[in-house]
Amino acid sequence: MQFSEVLRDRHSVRDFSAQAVSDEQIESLLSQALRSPSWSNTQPYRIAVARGAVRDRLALAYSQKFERATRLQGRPRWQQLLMGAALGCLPDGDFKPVLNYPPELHERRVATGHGLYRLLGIERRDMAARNQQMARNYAFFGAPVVMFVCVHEGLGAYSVLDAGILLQSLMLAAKDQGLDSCAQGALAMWRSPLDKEFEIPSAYKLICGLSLGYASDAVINQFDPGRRPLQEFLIPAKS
């Protein structure tokens, strides 16, 4: 594909087919992504790749944690803490993916969520349907491969910056080979399932996941949240 086509056609896929991704494809994608620039060439990231039985065990573990967490919705904070501890579903990730968004950013986040649910016919007050859709995150949207990106704590924000560049390279390389992907901050909610499957060095912190495979023909894959106008994106010069 032409580079402009890859940039245009890459989008977040939220429903994958059962078509397998070969080990050779995964190795090729990761090798290409490792050409990404990084801070003083430190390459401050590591990736755990889950497929087959490991992928299935992780999907079950994450899905169970999310299902238990939904039982806490609407309860007082003290009950959430007590019940969450008893159910083993309190967040134990290295970063906090649930944030208080600044108003400017919250507006775009809400518009994206509303657009997605509108496409799926999910009403705003239908919490059961919303939870069901959110739960798809923890089954990796049916993708046969899921990658977990960890960053070295020693470089702080610059590790995260470099991991973002790596992710973009990886997603574009995937698109160029006819594969699709979805970067998932939700998978950073819990780290304990990952630690049971991989020996992650203590200095590396889980920042997000990436589901990888071939898009299905589900309607959700038609969703396009759009981008803001270029003039709104640019910072104006002082007059």
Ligand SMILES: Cc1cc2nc3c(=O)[nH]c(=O)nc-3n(C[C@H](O)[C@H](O)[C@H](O)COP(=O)(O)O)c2cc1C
Contents of the next structure:
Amino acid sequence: MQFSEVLRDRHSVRDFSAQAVSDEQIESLLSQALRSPSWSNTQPYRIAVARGAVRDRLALAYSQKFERATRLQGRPRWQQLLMGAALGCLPDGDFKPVLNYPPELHERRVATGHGLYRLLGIERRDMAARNQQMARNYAFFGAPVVMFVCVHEGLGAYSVLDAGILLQSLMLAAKDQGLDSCAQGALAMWRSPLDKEFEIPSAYKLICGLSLGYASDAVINQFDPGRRPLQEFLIPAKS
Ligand SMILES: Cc1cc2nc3c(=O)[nH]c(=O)nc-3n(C[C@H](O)[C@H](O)[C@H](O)COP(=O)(O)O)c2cc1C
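Okay, that was the form predicted alone. Show me the form predicted in complex with the named molecule next.
Everything in the complex follows now, all chains and molecules, and the chain you saw is the first one.
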């Protein structure tokens, strides 16, 4: 593929076929992504790759957490804390989930969510259907491989920046090999399932997941949230 085609064609895939991804493909992707630039070449990230039985156990553990968390929806905060602790589903991720988005970002977030639900025929107020769709995150959208990116806490925001570059390299290298992916911040909500399967050094914090595999022909994979116009993106010069 031409590089411009890889950039154009990469998009988030939220339904994967059962087609397997080989060890060689995974190794090749990871080696290519490791070519990413990083702050003083510190390469301040580690990555856990789950497939087969480990992937399946993680899908189960994450899905259970999410299902239990949905039982807390709409309850007063104190009840959420009590019930969440009893059910073992309070977020235990390394980074605080963003609850209040700044208005400008909130608008784009909502538009993206609504666009996706509209495509799937899910009504805005149909919480059960929305939860069902959200739950797909925790089954890794059926992907045979899921990766978890962890960043060294000692570099603060800069390791997060480097992880973003790494993720993009992974997603583009995947596309170049005919593979698809979906970055998943949703997986950083809980860290405990991952700790049960991997020896994550204590200085490394879970920042994002990435599901990987071959896209199915499900309608959800046609979703294109678009982008804002260049004029809105550019910072105007002072006149
Ligand atoms: C860091 C990061 C985290 C994301 N987390 C999720 C997620 O948890 N679930 C999901 O369905 N999509 C997730 N996405 C995908 C974004 O929604 C998607 O990139 C955006 O809507 C643009 O669409 P595109 O990737 O198809 O171009 C994430 C993307 C990034 C870069």
